[in-house]
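Next comes just one chain, in structure tokens: the form predicted alone.
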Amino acid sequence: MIRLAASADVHFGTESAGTLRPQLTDLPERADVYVLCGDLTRSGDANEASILAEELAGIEIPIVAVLGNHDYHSGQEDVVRKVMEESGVTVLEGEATTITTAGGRVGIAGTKGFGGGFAGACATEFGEGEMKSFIGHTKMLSAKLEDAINSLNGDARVVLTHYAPVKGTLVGEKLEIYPFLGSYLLGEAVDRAGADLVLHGHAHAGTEKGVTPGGIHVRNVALPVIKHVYNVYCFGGDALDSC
């Protein structure tokens, strides 16, 4: 059995040291994986990320994250990148990764993803060049995103993503801004290269269980969602289960 601890949104900042690391104290030997699916930072400053870089540093578990748009808000997402990846978190971004456990080997593909809506109430790549950017951006994440997963061998294959790839898993939130939590472009890459889950944060006040049109689980993995610093999903036999 493979067992994956995820969370998302844990928004570090300045004032936010010692508020986490006691916490993760019996994660070793609750979970084979740690995974944080963006929004690491409060406002995406270098400072927010060392802090909580120390805060994961020496966890005797792997840790692979994706950033999220608070780390993009200061424009210094590559440093925060660099500062997490220093401290021995795998950040994914259109890149995939394979780790060993006692359970089996774990695939994990992974993008921040972007917005747009989904099937009948969706943008699309037309008029003005903002519209086209917008669009475009979440179309060439999700193809990055596709191919990253085809890369994948493993016994398990997962996917972090920040924004939602489905909207069941944003069932609570404000139906007008669905198209800024997520795209269903997410959703058809997962599909199309297949998964056995994926996981995503963003949506505050959403619903943790989603599924693809294809059948795949999603869960959202928000701390305000959760209401725990993480959940553990366990993958053995035939299903998906949470443990």
Contents of the next structure:
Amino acid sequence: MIRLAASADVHFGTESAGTLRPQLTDLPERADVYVLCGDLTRSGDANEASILAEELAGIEIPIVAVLGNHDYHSGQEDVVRKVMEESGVTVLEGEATTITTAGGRVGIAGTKGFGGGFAGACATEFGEGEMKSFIGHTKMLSAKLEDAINSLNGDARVVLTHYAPVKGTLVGEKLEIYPFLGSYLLGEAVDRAGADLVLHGHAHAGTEKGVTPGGIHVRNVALPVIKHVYNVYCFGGDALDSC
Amino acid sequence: MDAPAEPKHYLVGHIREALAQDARVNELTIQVTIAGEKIFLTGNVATAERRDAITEVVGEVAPGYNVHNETTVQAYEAAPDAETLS
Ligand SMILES: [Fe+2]
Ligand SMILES: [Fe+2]
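Switching forms now, from the form predicted alone to the form predicted in complex with the partner chain, please provide the structure.
Starting with the chain above, the whole complex follows.
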């Protein structure tokens, strides 16, 4: 059995030092891997990333992350990524990694993802260049995600996104903003490639549990949704095992 | 004084934009409600410093209103919920 600790939307600022670390002391006993689904920082500033990196330093299990829209705000997303990677966090953008745990090998693929909305009520790549680039960005990231998932091998496959791949985990958010919270293109990519679990954040007022149209578990692990510093998801083991 | 002249519908938009873009805050999820000359702010923020900054920023964007900052500083349980997926 693989035990995965997950959260999203820590939104670290330069004043956030000390707010997370004391709550992570027993994390290595509870989980084999820790994943963060984007919005690592408040404004995508390198100093904010450094403070989060220090906060996570010394945690003795692998940490895997994707970036979120807040991490792009200052146009320094590459620096944010570099700072996190230098501290040992694996950052995925259309990429994959495999981690060996006591319970088996887990393959993780991830992307920030982007918006557009959900089948039946979504934007299309039509009209103005700005509209085409909006949806084009989501399509490009979804295609890379699908390739990354297909490249995974392991006993279990997990997908990380920041934007939501389904609307089920958005329940509680205003309907008008669904197109800015996620896209069915991400869900479609996951369903085509296949996975055991998709974790996302971004929808702070949404709902934890959902499922893709293809029947894959989706969990919105935004902090205000899960109301815990992280939750633990266990899978891939003997059916009699439990967390 | 008389209620400020800007239609409240647009003022809500301007306040939300300022809370998103002002470097002291960068919060996109604060709910803004205007009732008479009162502005109520609700939602979660990550730190006490950001909560205080919200009052400052809204005071600057909407002078003449009474700002009621009812946002909550996030505090989450350390012991996780654990779920076995099947
Ligand atoms: Fe967020
Ligand atoms: Fe976000």
